[in-house]
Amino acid sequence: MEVKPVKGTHDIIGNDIILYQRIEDALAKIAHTYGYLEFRTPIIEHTELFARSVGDSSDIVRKEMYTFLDKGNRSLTLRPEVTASIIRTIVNNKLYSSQDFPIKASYLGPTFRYERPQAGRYRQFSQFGVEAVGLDSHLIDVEVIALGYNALKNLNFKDITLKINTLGDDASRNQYREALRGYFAGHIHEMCIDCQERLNSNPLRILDCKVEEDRKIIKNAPRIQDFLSEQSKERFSKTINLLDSLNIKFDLDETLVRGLDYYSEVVFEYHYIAPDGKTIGALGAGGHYSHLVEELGGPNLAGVGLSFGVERLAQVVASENLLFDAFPFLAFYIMPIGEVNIEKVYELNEKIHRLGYPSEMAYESKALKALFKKAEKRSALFAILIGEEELEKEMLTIKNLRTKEQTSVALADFDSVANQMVEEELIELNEER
């Protein structure tokens, strides 16, 4: 019987690991470079922390989570988000009373949520994100927007749009809900079911309902703007000046407020366009929160977090093609031709792999036609020709498998000579891109 994967999971093997990999060591080197250390999480915690931390009235804990009981009779949740699972962390461990602010904290892991699978979006997916915690500024705000808008330039994203707006302070919000859930009021019998849900629970869900019939309705909904406190106004104000003169494009939208109950101030989304002008959709997101430490047993400390998912990440740079390197290649094909000792052609290519080169070789003679087929499948950039003559001059015969320009190499300069001729052959390829 052949056993297929859970719907909404997926093997990643061949190219695509590769792919992978590149993506997410550019995303800890950026998290690197801001300071941020990685934070390893658990994936399985107890159902009342993203009960607490993600709000009732979110799509996430009201239809999407994996929970189950476990034997001992305890209610526990595959995670479906990390930002919990750090505070969590950060709470447990008393990282407040022995670190100065803010606490910087990055992570890359499965989170796990039940909806709908399309293209990027799996049930289980790899969730990159940073989080800053315990300095309540604007200029942290605008380091971790910052952040995220420099991985996706690394991996050579270029119309990236940044969405933001403010939720406000807990006064403003308070104010605005109660003038959502009074114009809704008058509505929400023709809109969806969970829009008439949340009217109660959180009136501000419904600014991001997606039905086409109940847009034309929130189109007319109250601002938010005309609520805002002087203080949320001046935070505001001084968020998207910084960003303006960091050269962040950004569009301001009053209707994104983001799935997550715990957001308040600035909140924010990265959307991609590509060439052909089609809309991507967004890539990564995230904001402020002003009481999740405390309303998870900490004290009352201010964060900002993102995140990424990486299989969107993937799947675009993917179609896109937008990092050559990311695919896989060999920088060394060995070719041994004729009755030439394999042993020495062997340890020659063990020293291309000390030299931290990609390289294989053919473990037995074949006609030089099928080992160049051979060397073009592999994705090779030079062909190294070494038969016994070669061995006994101790010289090597290169070829540039894109140019077919052939040369002499003494064996001793060969260290050498091949990081020069690598890193002119990757500037060449780059560049014909």
The other form holds:
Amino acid sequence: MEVKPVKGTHDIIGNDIILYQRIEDALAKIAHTYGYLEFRTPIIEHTELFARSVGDSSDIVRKEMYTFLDKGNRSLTLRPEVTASIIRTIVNNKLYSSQDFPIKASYLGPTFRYERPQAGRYRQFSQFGVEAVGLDSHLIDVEVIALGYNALKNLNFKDITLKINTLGDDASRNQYREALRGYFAGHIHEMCIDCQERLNSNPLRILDCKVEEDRKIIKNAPRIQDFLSEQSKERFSKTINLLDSLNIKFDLDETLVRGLDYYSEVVFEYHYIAPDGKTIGALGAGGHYSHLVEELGGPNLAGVGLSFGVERLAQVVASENLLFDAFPFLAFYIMPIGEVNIEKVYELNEKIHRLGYPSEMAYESKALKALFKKAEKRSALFAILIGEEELEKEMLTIKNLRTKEQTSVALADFDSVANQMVEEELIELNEER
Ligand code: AMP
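How about the form predicted in complex with adenosine monophosphate (AMP), since we already have the form predicted alone?
Every component of the complex follows; first up is the chain already shown.
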């Protein structure tokens, strides 16, 4: 009997891998640009890690974790996010002991949430993210926001909506929480079950409810702005002023609260709305956290982080055709013609590999028509035709498979002309698509 993949999981194969690799390369590069070094932590962690960080009252911990007992009767969980693991590593390895702050980490890898699968929502998905720990300043908050914004720019996203809000410091949030509890208590019997549950455990989360009827009640709820301490107000205004001077556009969204308990002060989300008005939810999100390091056994250090969902990025990059080189093209398809010495053709193919160009050869000479079909199937940009005459004269006949133009290039000049040919052709192809 055929075995299917687990619900909410998916295989990424063939052409799609090129797209994912291209996106992951761009993300790794932006992390490096800002001085964040990659951390690789295990996918399984003690369940307690997430209960203590993401929060007992969060949807993730309450109903979305893949938790199991191992053979030693330990409660383990497939990580539903990576921030907690990064902080655990920082604490376990006492990376703070040199006092060289901020500690900057990036990560990329699978995460697991038992959610209802739908477009852009899976049970196994991949997150890329960064964390900056140990510097409590709007400067580092803005750096992380800018890093995410520029990551999307590097992936050629044009219209990005950056939503931003402040949850204030502990005192602001405590007061606000009580005000919300008071307000919603008067309406809670008209609201959804989730909101009813959240009233006691975490009334801030009610602001996040998507139920149409509830939204009307939420609209008139008290606003965080009226409960912010002077310090939080000042910090937030410095944050948005700095974003302004960096020319990073944002929308203030007072209902943005995020689904994880550890956030305080600034929180943000990146959204993409397609030309037809459709959206697949946040591409990425993050915020500042004040107590997470301490909560996980470390010193009192603040941090800020963000994470992107790689599948969501890939979905938009593919549907909007944002990366013109994210398809599995061959630069050259090499065609042996007639009674040519196939070993010599093979040597040439190897030489092209060593120069770093994606190329393949036909391992035997065939009718030209069949060879051109194969080249097309492999999305080759150029065909290199090699017969005895070409070998003898050390010349290559290179045919552009789009324009059908044919040029003769001396083998000795191949490397210097090939780079430009391939690059120009990719740009042309992109403009044509
Ligand atoms: P969060 O950790 O909930 O802030 O999520 C960070 C990012 O991960 C989101 O902005 C999404 O892009 C992505 N993400 C979260 N949940 C899922 C999911 N179930 N499937 C795919 N991507 C997700």
